[in-house]
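The chain that follows stands alone, in the form predicted alone, written as structure tokens.
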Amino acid sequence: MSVPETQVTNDELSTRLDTSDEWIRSRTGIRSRHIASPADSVAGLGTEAAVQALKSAKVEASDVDMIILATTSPDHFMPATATQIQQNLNAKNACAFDIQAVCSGFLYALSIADQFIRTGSASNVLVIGAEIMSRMVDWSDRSTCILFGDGAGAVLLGKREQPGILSTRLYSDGAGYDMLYSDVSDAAFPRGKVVMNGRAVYSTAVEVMEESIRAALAQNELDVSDVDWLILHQANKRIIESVATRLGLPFEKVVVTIESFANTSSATIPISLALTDLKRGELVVLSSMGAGFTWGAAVLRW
């Protein structure tokens, strides 16, 4: 994983917004977030996370077949930011492309990589979630700017006889298109600024993540009681708690990283994976929901 050096606390935000640490923490669970400097880039953050993933896996960049970057905030609309990461890594034998499914992007990218490996079209695939969301929020709007942070996470998927990814399930519903979107009507925000119907997003997220997790477990003839770790998209601590409660999963099995990183969109799940002490053989369930609406779940045997 990789995050910018600058960390902004709730107390710091309260000096320029009508808010407070208590107000933010009680509603979101967030205490601080990392914010990119002008020198930071999505490609730079993604590259650093990818280098760590390759080192951990003891795989050379030249052995990578594919690089998939999930991002809502690419450095340029063209070309794909993934190609800059490829260049940075000197991964000359890989194809590289971006995908955009907002906060569900990492799960979508993970599923795509899984299919390429299962069909024999690739052996080593880097899957990266990287975002600089701070450049897409209105820092005078306390309803949205307090929620987001910047960062990147990466995993390397390799071909094995016993697949670590048991299954993935992806969904979308365009009826929620205008519940969370980037408004490009303001020239001050060339990438668009985040606009959100918080109530609609909250209720939908809790419902669809629970449903997708149950469906993913049932697909593998598994039960909630079999789960060792639940890693949800880190959008709001109350959403995370609600999903865990509805599943009947003890909270000590639920990973929470939102306090120090806020919502890094497609990067929240890989950052959480990097920060969790996972043991071989443990059953890990991932789930997220994002704008679109898009959502999904994945079941892994670590």
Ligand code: ACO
Given for the second form:
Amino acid sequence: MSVPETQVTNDELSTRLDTSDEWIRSRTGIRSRHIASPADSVAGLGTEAAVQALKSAKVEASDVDMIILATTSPDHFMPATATQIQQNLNAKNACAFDIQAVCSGFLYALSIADQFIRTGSASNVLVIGAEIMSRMVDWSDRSTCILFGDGAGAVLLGKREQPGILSTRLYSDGAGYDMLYSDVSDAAFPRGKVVMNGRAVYSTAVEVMEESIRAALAQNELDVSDVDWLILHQANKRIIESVATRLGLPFEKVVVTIESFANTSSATIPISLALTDLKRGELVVLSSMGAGFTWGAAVLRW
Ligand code: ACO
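Would you mind generating the form predicted in complex with this ligand now that we have the form predicted alone?
So here's everything in the complex, that chain up top.
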């Protein structure tokens, strides 16, 4: 994982906005977030995370067949930011592309990578989630800007006889399109600014993540009691707690990283994977929900 150096606390935000540490913490669980400087880029953060993933997998960049970057905040609308990461890594034998499924982007990318590996079309796939959300929010809108942070995480998927990814399930419903979107009508925000119906997002997130996790477990003939770790998209600590409660999963099996990183969109799951001490053989369930709406779940045997 990789995050920009600068950390911005709730107290610092409350010097510029009509908000407070108490409000933000009690409503979201967030205490601080990492915010990019002008010199930071999505490709830079993604590259740093990818370098670590390659190192920990002991795979050379030249052996990577495919680089999939999940991002909502690419450095440029064209070309794909993934190609800049490819160049930075000198991963000459890879194809590289971005995918956009907002906060569910990492799960979508993971699922695409899994299909390529299962069909034998790829052996080593880098899956990266990287975002600079701070360039997409209106810093005068206290109801949205406090929620987001910047960062990246990456995994290297390789071919094995026993698949580590047991299954993935992806969903979307365009009926939620205008519940969370980037508004490009204001010339002051060339990348658009995040507009959100927070309550609708909250209730939908809780419902669909629970449903997709139950479906993903059932598909593998597994039960909630088999789960060692639940890693959810980190949008709001209360959403995470509600999903765990509805599933009947003890909180000590639930990963919470939102306190220090806030919502880094497609990067929250790989950042959380990097921060969790996962042991071989453990059953890990991932799930996310984001704009679109998009959502999904994955079941992994670590
Ligand atoms: N500080 C202080 N007061 C605030 C702030 C703030 N930062 N933001 C809003 N308020 C005020 C509102 O103006 C409102 O005041 P009013 O009652 O005088 O009108 C009051 O707090 C309540 O506002 P609500 O929006 O109703 O607050 P709610 O309890 O719904 O919490 C929140 C808002 C935290 C955004 C919540 O709806 C939420 O987390 N929703 C999920 C959205 C989300 O996580 N989006 C991220 C992207 S999507 C994803 O990743 C899944």
